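Next up: just one chain, as structure tokens, the form predicted on its own.
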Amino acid sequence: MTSFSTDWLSLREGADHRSRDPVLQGQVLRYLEKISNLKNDPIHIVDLGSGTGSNLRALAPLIHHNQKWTLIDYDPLLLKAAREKICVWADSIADRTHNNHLDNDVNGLVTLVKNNYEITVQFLQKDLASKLQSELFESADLITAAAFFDLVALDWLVQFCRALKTSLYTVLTYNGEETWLPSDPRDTEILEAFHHHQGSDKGFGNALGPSAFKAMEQLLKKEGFQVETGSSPWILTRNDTSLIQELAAGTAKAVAETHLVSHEIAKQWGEQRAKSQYCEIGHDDLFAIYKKNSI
């Protein structure tokens, strides 16, 4: 699976918090609402590649109940960076069952208070792409996942629709829509280039890329899912500076890698675009209710 460095994981949270579909999320929370009400036991909520632990950040304090969450992910370096964010973002700790948040065991339990809630958080390091799980998400009362959907292949996305029997929030899957400001002859081919290398292998086989979110909502409405979804674009702005140059020069980068653009037009197009003042990257959400907890 493709791992992501934590400085670009926190650089973009807050673009990330900030763009979720706020309508879309509202029904969640109202969904989670009605689950509450019917089990005194804490909420669960599985969230896949879960990076640093971002969407629990994002999520958990909307949520007026306790919870626990389970945070799966490949690189243990990022759960490790996860365990460590959460404990200095909770109000308080309650309790470190197994280990604390400085253990180099990145599997373990830690509960932390936040908004008077008590969350329950299991690190758990599973390769998604060799083998899924679906054991994992038996006792979830939600799936979440962020910027992740896609990254994985088709043959893996239809596996997991079929697998799936629970309900499902997924944000910010890239659609492959962008506009960058001031416009650039330069753009058009820089954007094929960067989609054809969204669509290489990422540990999951061929990505989707921009065609996933498309894909999952076809698969999972065949397999008798309500589904929902939103429009989450990033918009940045001269306020998002360290964003935008870091994400102009990643797409160079991207794009370089293909050798459909030449070296030297990449290089040129993500320094003018590292100064740009506006751009905005396309991505959707997604609420798949699962029929048999249709509340």
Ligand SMILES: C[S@@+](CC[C@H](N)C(=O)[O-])C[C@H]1O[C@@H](n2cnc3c(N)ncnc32)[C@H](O)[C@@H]1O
Second form
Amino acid sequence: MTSFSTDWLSLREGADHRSRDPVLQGQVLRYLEKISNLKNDPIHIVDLGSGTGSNLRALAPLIHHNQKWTLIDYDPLLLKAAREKICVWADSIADRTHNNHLDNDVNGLVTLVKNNYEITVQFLQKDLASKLQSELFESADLITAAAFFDLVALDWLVQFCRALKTSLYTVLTYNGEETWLPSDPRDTEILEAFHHHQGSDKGFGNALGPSAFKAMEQLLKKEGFQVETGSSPWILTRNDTSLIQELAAGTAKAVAETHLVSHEIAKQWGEQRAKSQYCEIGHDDLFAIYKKNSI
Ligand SMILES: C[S@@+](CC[C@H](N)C(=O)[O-])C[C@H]1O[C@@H](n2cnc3c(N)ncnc32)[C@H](O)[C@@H]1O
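Now that you have shown the form predicted on its own, what about the form predicted in complex with the named molecule?
Okay, now the whole complex, with that chain kicking things off.
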């Protein structure tokens, strides 16, 4: 299993939020508005691999309807951090909040009220790799995920797309395209080795890594979904120094682990890239509308 630190997820949150494709996000919001006009209950959104809740913080304030969110992650520490961060965030944006939390209970709800809309958040610790629990999704109006699908394996993705019976909105799936400036003669071999690392087992079997997005798009079309896509590259500049430094160090470490590039070259590249003042990291977003809910 691969674990992600709360520090890394916090560091990337600003870049993640500003990089999401706004046109596609607008389509998702119109879709949710249409759904909300057809029901009195809150809209139910399930976030896969939710980490500390960044996806909720990006999307929930844009939805003008009561909402119920289910955040699913296998990492109890990230779910605990998610609760804490959502409470702090809610205190800063909401008119009222209620944290129904007993010590050591990761499952208690958080509820906040903003402009008369209620947002209820529940936290579920589940390993999505162990068995695809489609019952988790049954009551959902939308399944969403951020920076998650590049971790999964092809077999898992095939099963997931087959089992999916609701619309899906995924953001920030890594697509393998990277530009670092100024260019460096080692960039190509480093990127190849990094892609090799991205394809290693992240808990689901060999990960699709940079090929996940295209595979997902094709599989969902085959299942009859109406699929719309957009791009969400990180464009990092001198205002993102800490993120660039962590990214360079993380890439160099991953590359060294593959043994496709010498430890020394990976280290030198990482040190050089930590000083970069511009880089683009390619990601893609996807909105797949379930045929019964077409808009
Ligand atoms: C790159 S992080 C993204 C987190 C969050 N969506 C965000 O945008 O900040 C990937 C997340 O997927 C979760 N994850 C990975 N494998 C998982 C699995 N098998 N079951 C549930 N969650 C998983 C990790 O714990 C982590 O929170």
